[in-house]
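There is one chain below, alone, in structure tokens, taken in the form predicted on its own.
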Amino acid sequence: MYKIPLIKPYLPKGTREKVLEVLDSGYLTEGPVTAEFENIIENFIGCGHVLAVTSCTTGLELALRALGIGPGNEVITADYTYPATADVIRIVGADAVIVDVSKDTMLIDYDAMEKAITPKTKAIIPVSIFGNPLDYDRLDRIREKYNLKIIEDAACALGAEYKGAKAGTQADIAVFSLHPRKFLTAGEGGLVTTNNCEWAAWMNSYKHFGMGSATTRENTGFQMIGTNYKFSNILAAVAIEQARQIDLLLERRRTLASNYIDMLGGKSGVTLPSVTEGGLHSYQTFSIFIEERDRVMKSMREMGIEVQIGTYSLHMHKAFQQPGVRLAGNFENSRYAFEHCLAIPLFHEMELEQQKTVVRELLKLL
């Protein structure tokens, strides 16, 4: 048990009562509490449709299937991301094309992405890594020039903004995570957002076994083959009080991040990743670049401070060195991020003295 954890779920007052209310109702599967949760998120983001699903991974799969992407198609994504981002491309039968990231932001390298486009390319899945928003001026030009769809892996980016527009409004379809490491969590789950009515209806049907009218319990017949990606009332009850306080949660995270920036900015041996110009970071994760990352990580864990790598460099793994995956580039920047990025503690109830302890011990080790 760490004295200072990396993340600690914040379950505000009323969460326990909401869960007990669902248990007492006997209506445990997806239902009115799920719909209420979806509506809160829809109003917060300002998008046309929100669907709660079993995970961010299944949400990304839903998005690809809704756009008709499968065998014979290519989808481009970033090398520096959790494997699920590329996994879903192969799961639907398309070929995954993996490109490098920018060294300073760890976001997809837009030039490398454009160079990787072929006549088979149908979509791109850029990742708003750690809550750093994507540059949609660049993405929109590429989308229009090549007639591509954008599915944003926004797993960490709930509340992030680009030029005043929230993540979840600018991609064709965006998908968020509700994993316990995320600041708004249900324990597990995901959120899919889109402004397209037809795609929303298709995804809603598919996640209800292909039911023709998934928004009611009427037997209107099954219109297509589907599956079960429903998000239960119990999970919604865990998340709903957090969702009602989402602006407060984001304000707190940005305050904590600002403290770290003040304490670490300009310090020898520490480099802070860049935030997208015109972007507002959600700081799902506060990360830094350091030398000898693994040594520092081991020592900080031994003293009770939980730190972690940022994420993975996909090209280094056997799963992405097989047919159906095209590695486009040398991945110099992705490998640098994998070897040097360190995620440090950031959670809602963190105190300034805890942040000072993290920084003090980190700088000693450097």
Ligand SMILES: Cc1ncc(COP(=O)(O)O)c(C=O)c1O
Second form
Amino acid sequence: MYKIPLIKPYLPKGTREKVLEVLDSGYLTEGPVTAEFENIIENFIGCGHVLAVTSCTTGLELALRALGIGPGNEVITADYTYPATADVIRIVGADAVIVDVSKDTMLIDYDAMEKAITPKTKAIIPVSIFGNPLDYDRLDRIREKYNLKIIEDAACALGAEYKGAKAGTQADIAVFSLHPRKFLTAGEGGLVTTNNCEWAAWMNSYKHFGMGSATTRENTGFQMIGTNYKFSNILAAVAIEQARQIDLLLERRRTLASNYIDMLGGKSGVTLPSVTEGGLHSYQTFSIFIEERDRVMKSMREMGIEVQIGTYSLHMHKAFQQPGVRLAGNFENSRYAFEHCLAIPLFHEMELEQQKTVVRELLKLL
Ligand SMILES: Cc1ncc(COP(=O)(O)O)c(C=O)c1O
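Can you give me the structure for the form predicted together with this ligand, which would complement the form predicted on its own we have just seen?
Expanding to the full complex; the earlier chain stays at the top.
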């Protein structure tokens, strides 16, 4: 147990009661609480459709399948991300093309991405890493010029905005994670958003075994091959009170992040990543760049402060050194992020004193 954890899920008042209500109802699978949860998120994001699924990973796979992406197609994504982002491309049988990120934002390098496009490219999966929003002015130009689809891996970006539009409204399909490291969590789960009715209906059917009218209680026949990516009433009950308070949760994160920015900005040995111009970060993860990251990480953990690497550099892993993956770049920036990025504690109930302790110990070690 750490004195100051990296993250601590915030379960507002009413959560236990809601979970017990579901348990007592006997309706444990996907049902009305799931639908209520989806509605709250739909209103918050302002998108056409929200589908709750078992994880961000299965949601990304669902998105690729909905867009008809499979063998013979290429999908471009970023090197600096959680492996799930590229795994799903291979899972549907398409080829993954991996490009570097920008050093300052850790977001996909838009120029490298454009250079990697071939006649086989069907889609791109940019990642709004740590909650830093993507530049949709740039992405829209590329989408139109090459007639590509954008699936945003928005695992960390619930509440992030670009020029006033929330993540989940600009991509063809976007997918969020509800894993406990995310600030809105159900334990496990994902949320898929789109403004396209046909894709939403297809994904809803596919996640319900291919049913026509996609609910297990009113099955009107199986129209296609499908699977089970349903999100149970129990999980929805865990997340629903958080969803009702999402504006408050976001405001708190942004306050905590701005405390860190005030305390760490301009300090020698610390570089703060850039936020996309015109964007509003959701600060799912607060990260910094430092030299000797591993030494600092080890010492902070020994002191009871839980810190973590940012994320992974895919090209360094055997899984992505195989046929079916094209490594398009030298990944200098991704590697830099992999070696120097440090995620520091940030959670809803964190106090200013705890933030000061994190900063004091960190600066002492630099
Ligand atoms: C960028 C990114 N994509 C995808 C995932 C996978 O999400 P999930 O665990 O909900 O499948 C994660 C998980 O942390 C992530 O950070």
